[in-house]
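Okay, so here's just one chain, in structure tokens, the form predicted alone.
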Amino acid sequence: MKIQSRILILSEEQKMIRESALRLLDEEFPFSVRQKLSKSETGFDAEHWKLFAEMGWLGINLPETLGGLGGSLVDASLIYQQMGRTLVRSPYLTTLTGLKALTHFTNGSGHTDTLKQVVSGNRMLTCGLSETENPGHPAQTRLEENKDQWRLNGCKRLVPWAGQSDDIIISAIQKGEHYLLIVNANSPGVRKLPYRMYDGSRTADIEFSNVEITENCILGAISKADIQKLLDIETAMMCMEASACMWAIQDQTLEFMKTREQFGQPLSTLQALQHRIVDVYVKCQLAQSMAEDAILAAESICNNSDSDFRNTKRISAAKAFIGEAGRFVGKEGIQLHGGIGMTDDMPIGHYFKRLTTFDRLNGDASWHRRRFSG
């Protein structure tokens, strides 16, 4: 079933973006490709990454003056939504977050070459803003000045795709003030400790030990609230991906129930199971509506809306609901598939792992409920 918008009112161009992404990802990323990439060293395909760049996806929401397509965050979210539906594993989201941070503070000035290389797929960029599982402590990494030299010390946790990236955008504190920096991932004193997440995606903890920082690497001062805005924008994108994962579980489970027989009849004819799949359908509908509301809130944040406080609550509401609803849908999908739902050869379990990972990133459901109530 194709995902239809519940709240977003899409232009004809945006519908084309969504349809072209659906067709390309269906063709290029069958489940067998994901299985192969899961066992590879990098976890994603460099040729696919170049394809994303050729399609203009890496710079879709960058201004045309910076080599982008001049689109919106909604445009990017439609692509990422389809990536969730097809379980594509790639550094797409963290790259968009890094580009947003880079262009926000420099407008491309001094880093034009880096921007062009990232958008063209020739250089990889990631973003590490948090130092715990929850985003309440965005910067304890220290930027220290000594005899006209800048040094960076500290550690960032859960930096996505850091082991495969060329540059890392991070936050750091200097004399009580927050700064945003771009650091070469292979600089002396940078130690990457890569590992796999529960869903198989790649991440790393990064230790900085007296890393020499030039003045050009300091993008500018940033408030803690602005760091949270970047995380909120990223979280809204994640909600779009997760809602698509939920729909994929619903579709695949319903199809399985129509073809799998028990007591001489398809599972879909059993009333008790019909009630369960309807509950899954309702959760998917609600999750998509809240994800689309979250992306509209994030778009408002991008446009410097005066109602940022209300927008953050909308994003937290979506993250909390989808985090819990996603686990419900994933568990139901596995149970309705029976024993084969637990095998590695069935996509259903991989969607569940992705949704479980989603719930832990950028603040879990409990953290966002507290934030919404605060």
Contents of the next structure:
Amino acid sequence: MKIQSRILILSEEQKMIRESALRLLDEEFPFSVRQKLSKSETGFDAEHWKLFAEMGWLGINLPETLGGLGGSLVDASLIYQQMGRTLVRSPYLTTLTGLKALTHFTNGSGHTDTLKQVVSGNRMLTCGLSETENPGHPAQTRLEENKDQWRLNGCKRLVPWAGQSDDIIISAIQKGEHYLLIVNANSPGVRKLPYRMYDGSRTADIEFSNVEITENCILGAISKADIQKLLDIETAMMCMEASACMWAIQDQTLEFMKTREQFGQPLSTLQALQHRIVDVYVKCQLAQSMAEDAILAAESICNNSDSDFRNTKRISAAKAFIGEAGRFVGKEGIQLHGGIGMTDDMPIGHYFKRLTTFDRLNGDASWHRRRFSG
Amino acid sequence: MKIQSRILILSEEQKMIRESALRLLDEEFPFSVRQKLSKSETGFDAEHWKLFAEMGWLGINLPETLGGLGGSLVDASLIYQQMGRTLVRSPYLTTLTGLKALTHFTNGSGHTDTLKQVVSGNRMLTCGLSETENPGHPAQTRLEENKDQWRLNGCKRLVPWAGQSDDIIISAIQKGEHYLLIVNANSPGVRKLPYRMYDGSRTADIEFSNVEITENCILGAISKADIQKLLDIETAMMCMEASACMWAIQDQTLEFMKTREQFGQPLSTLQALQHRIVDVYVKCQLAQSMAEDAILAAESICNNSDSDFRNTKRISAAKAFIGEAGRFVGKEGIQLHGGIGMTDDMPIGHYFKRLTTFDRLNGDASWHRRRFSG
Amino acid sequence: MTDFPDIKAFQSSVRQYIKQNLPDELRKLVIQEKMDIPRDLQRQWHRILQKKGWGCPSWPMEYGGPGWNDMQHFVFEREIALGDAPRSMVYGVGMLAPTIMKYGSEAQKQEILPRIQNADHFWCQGFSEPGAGSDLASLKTRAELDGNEYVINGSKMWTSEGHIADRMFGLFRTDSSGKKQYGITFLTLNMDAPGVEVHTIETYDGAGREINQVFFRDVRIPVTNRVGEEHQGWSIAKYLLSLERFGTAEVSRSMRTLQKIKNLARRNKLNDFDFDARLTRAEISLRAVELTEYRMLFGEEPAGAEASLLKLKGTEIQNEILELFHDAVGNYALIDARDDTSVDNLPENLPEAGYIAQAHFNFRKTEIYAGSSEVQKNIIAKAVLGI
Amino acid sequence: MTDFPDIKAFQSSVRQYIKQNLPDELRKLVIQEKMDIPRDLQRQWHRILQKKGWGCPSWPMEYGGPGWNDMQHFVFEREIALGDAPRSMVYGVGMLAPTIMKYGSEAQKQEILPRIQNADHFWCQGFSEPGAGSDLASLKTRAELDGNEYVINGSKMWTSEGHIADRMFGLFRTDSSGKKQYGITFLTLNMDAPGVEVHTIETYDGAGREINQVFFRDVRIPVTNRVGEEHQGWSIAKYLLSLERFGTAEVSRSMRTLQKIKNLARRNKLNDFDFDARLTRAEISLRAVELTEYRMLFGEEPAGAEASLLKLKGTEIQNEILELFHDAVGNYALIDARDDTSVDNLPENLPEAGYIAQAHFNFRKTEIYAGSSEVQKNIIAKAVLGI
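After the form predicted alone, can we look at the form predicted in complex with the partner chain?
Let's see the whole complex now, leading with the same chain.
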């Protein structure tokens, strides 16, 4: 099913972004390639990353002066939506978050070179803002001054793609205040404990033992609310990805039901199964509405320096809803496929794993429900 | 569907109790009679009550010396189960609870005459142990001694059939201790605010203003745990009733589906509806297991003076499960009937109302889940 | 979201007008979810709205409507719900009138529309029959041509407001020889015509007079009461039923119920985490339906059969929310609101107990009528998913 | 409940024996929900049980089984699960053996049963095919009689443990002329026979070698390998499949998982009311299935097709509980347990993260295999409700 926006009213240009992203990803990133990359060293392909850079996708939200396209968050979300649909796995989102952190709070001053290298695909950047399951939980990682030298001690958990990154943006605490830092991932005292995730993406715990931090790498003080904003924006992007994953499951399951025969007739003619694929379809529609609303809320957050609690709630409602709905749709997708749905060769299980991951990251459904009602 | 016990292993005599109760109730209490009685003054028929007395049902749990049959709680539950199945409305359960309170804690001494009159159907007794939604919440109703006279002040909420009763057993507090009293419902200072419930049963708030209580009417001190036991036993009885209500809905809905045609074929041939009535059937089976287990737990409570928290949990698990399952089955029953299910002439909606009432009384599903897990 | 200039101003003028002009007596009945609102009160309110030209909100200007765009109409309906005003007179204003505008003769337009607009005539719908509910096309009530008149025999079922209606529009069997969709004719008739008898169908919730069975025994109506061609009523009915597609989700009413629950929970100081978790879930689900309704109405492309999901999910969440309301009220919700003594005895701080149970039971109908949830699923399967 | 004298004593002797004799290495694999437990470990454990005469718990004494009554068997299986011992060897011990006892020739009994009892031979099942899953009778793999041999061509799908099995029993098409249930023959064969090829089917959860597709190319087996009459294998299969009816609810395993969740929650000091509410609901639902299983096994009347509900609800609640476990572990549950580095890096206090995701994904199979949930519903509709 073609994804049509209805809450988002897209310009012709935006529709083009969406369509061309889909075309490119379909071509360059078929399921077979994804499977091959799952067990590779880095989990994604440097050639793909180069392509993303060439398409301008990495700098889509940056001003043209910094080598970007000057696009909106919605523009970026349309690309990421199609990555969800085609189940593309890459450090795309965490890179965008890292760039946003770098530019939004410091306008990139002093790190223009890093920025440009990231945007051109020559340097990998990631961002680790959480230390526990609760997104935005205050950092315990400490920045300390000792004899005119800044030292970093602590641990950041499950920082996406940190093992594959050259630079990591993190938050740390100093005298009760939070600071945003950019740390070279290969500095002495930085220890990475890498993990492969079950959706094939990579992550790592990062331990900092007396890591020397130059003045230049301290981007500035940042409020807890501003950290939360970065996370909210990222979460809204994830919602767009996840709702597109759901559509992919719907499409593939419907197609399977139309072709697979049992007791002499296609599965799609059995009314009990019809009603169940309808339930899946309905969840996809509702999830899409929530995702679109979340990305609009996130765009408001981007555009306003004031914190608006309503926007935060819109994003939490979406995350909670899609978290649950996505897992439901994944389970139904497998069940409606029967045994075939359990096989590694079918994409369906991999979409389900991605959607399960989605529900957990940046706060699960239960956490966001509490935040929504709080 | 014939209700078969499987956790409960019944004696031949018990099977006879069950079958004869069903036969009698089916005959004497068809749905048309129930409908007629709904809007009558008292909500039930004195002739039926006489019949219950003649059958020995009112004194089923009392020793023969007090005019009872000396039967077990399971025996009583088999009768009450069939009242659920045939949707009989009467003060049967609250009468049993009242009698249990009267005999269990005082062995009826001093009230033998009242007991006998109740058992023979000539005097109506009820029991009001709760003052809030939380079953067994400590009483606020106060028993006070003033110049060698006992006075009662306070209010008991929603005491079942209190408007139709001659005597009411209640708990009251005096100097931090709880006492069980039997109060003549027509004493000066007793004010009844009667209600008709949507399932046609009757209830009342009872206000006590300086009601004079003779020494003889103070049955004795009672612990909170013992009040809870009385409520637990009553709750287990209700579970047997409710699970039988569920079976009735299942039977009637299945029958309807087999006969009602749409688009030229019986509803029962539509697979989506088949799977839904299967869900109903499954809930009925599970609920029955829970009900049987609850009544066995309640029988243990009856037989042991020691409080066993495990028995309490078994009953709470059953109440929570059947509360939710009953409402589910009621809603499905109506939905599968379509418009016909909305009409007052069909029993289905009345069973649903009874099951909704069941979920609320003596603590709703949410309350019992907390108690189970606590 | 799309910007609609001045929509905020429009919204607040509607809100203001409702607040100032809705009779208290009526507001109270609506808050209490009464199904049997008296005819004269309904008429009074219609005329109050009509003073502003708002009585027939969906009508184009050429027929004396306000000529609103979809967004204005949407905002108006939401304010009606949130302001505790009654639903608009759906059978005349919302269903028959647009059908007449599209299929009616000039004479029918002249005759029918002004009387709807002025609330002179109340209409009811004669579609379903005892053996034809979801399977509407199998209807059997006959209209036989006899000279210049049709003679009607049979009965119609589930006729809401049949007991207060002046007129009925409906579908009647004029030919049984072909496939069942053929041979159905769309007719209108006077409810006081000889041979028409209205019997109330009592519902298990005890909502009072709401639905009826209407019997016809040799009821004679002039041929000029026919809308469209003889035997071709099915396509008119399909058009008419498609008008119900939006709004049946009852999102605005559910939003209002949620407000009531929160208001009650604040007063009752509930501290039940289990309840709170259910409430939050329901609130988020309602939001998903609300946003989807908005998206389908005002988004990139107009929604077709997909809109069936709004009815499907909207009524589901509506009933979930009413169930939460019922549970929040507590055990006093168990009283029978038909019994005056019981209502009088209720604690003063719990007026909700006087109506919530009835609403909770009554509104189960919304998952059944106007195409049951099962029918909506069949429609989506067929028309959207192509299976 | 019925009293079974001495059942408590029996239970504690079983518990004791498992505790003292289950090899640590094996216990660890079971705790980690490993699907690919090595053959030699399985054999070792079987022989440890067999020392007590418990290796084939369902067998009657005449065949060297313990001759237990249903209650003893039930208690034994529960203790196996709660004691983190592996499932018994279902294909040989639980399925083929009783079938041979009922339908096999004397020679087959002599040949097959002792080798199962001593765990000399591991068996697998060849029923499903790529085009015949829920619709088993539409199987197509052919066995053609050629003198004293059958010649097999085709393939079998979803063959659990096919890669470690010595023998297969299965259903093969010997005649396609009649209705599809006719012409199916029950045969056994050597997995190392020329022309047999076993291909592992990888599952999306990454559970390792568990299920296979088995290809047959001109595989020749002697006629004496046939069980029962030619073409009449369907009724044997139905008998064999009915043996699975209990136990597939996996109640005991779910009880064990619940213990693990509570243990974890205590350590993690979770304080999430939403999670607690879900957990309590699941615990109560499991209890309902547990009691129903008990009731159907030991109650007033033996359960027939109703037992389908145990598989249906048991696997549903099993997966609900595994999902809760996954959620309770938190974000470290997201790691891929196939990757040794990842497992090594895990925080020490969270060993559950090393296996829960895989179990959570893998066990979705239980709602699909051995008659999917949809098939169970069809069975109940037809055989219990008569529709």
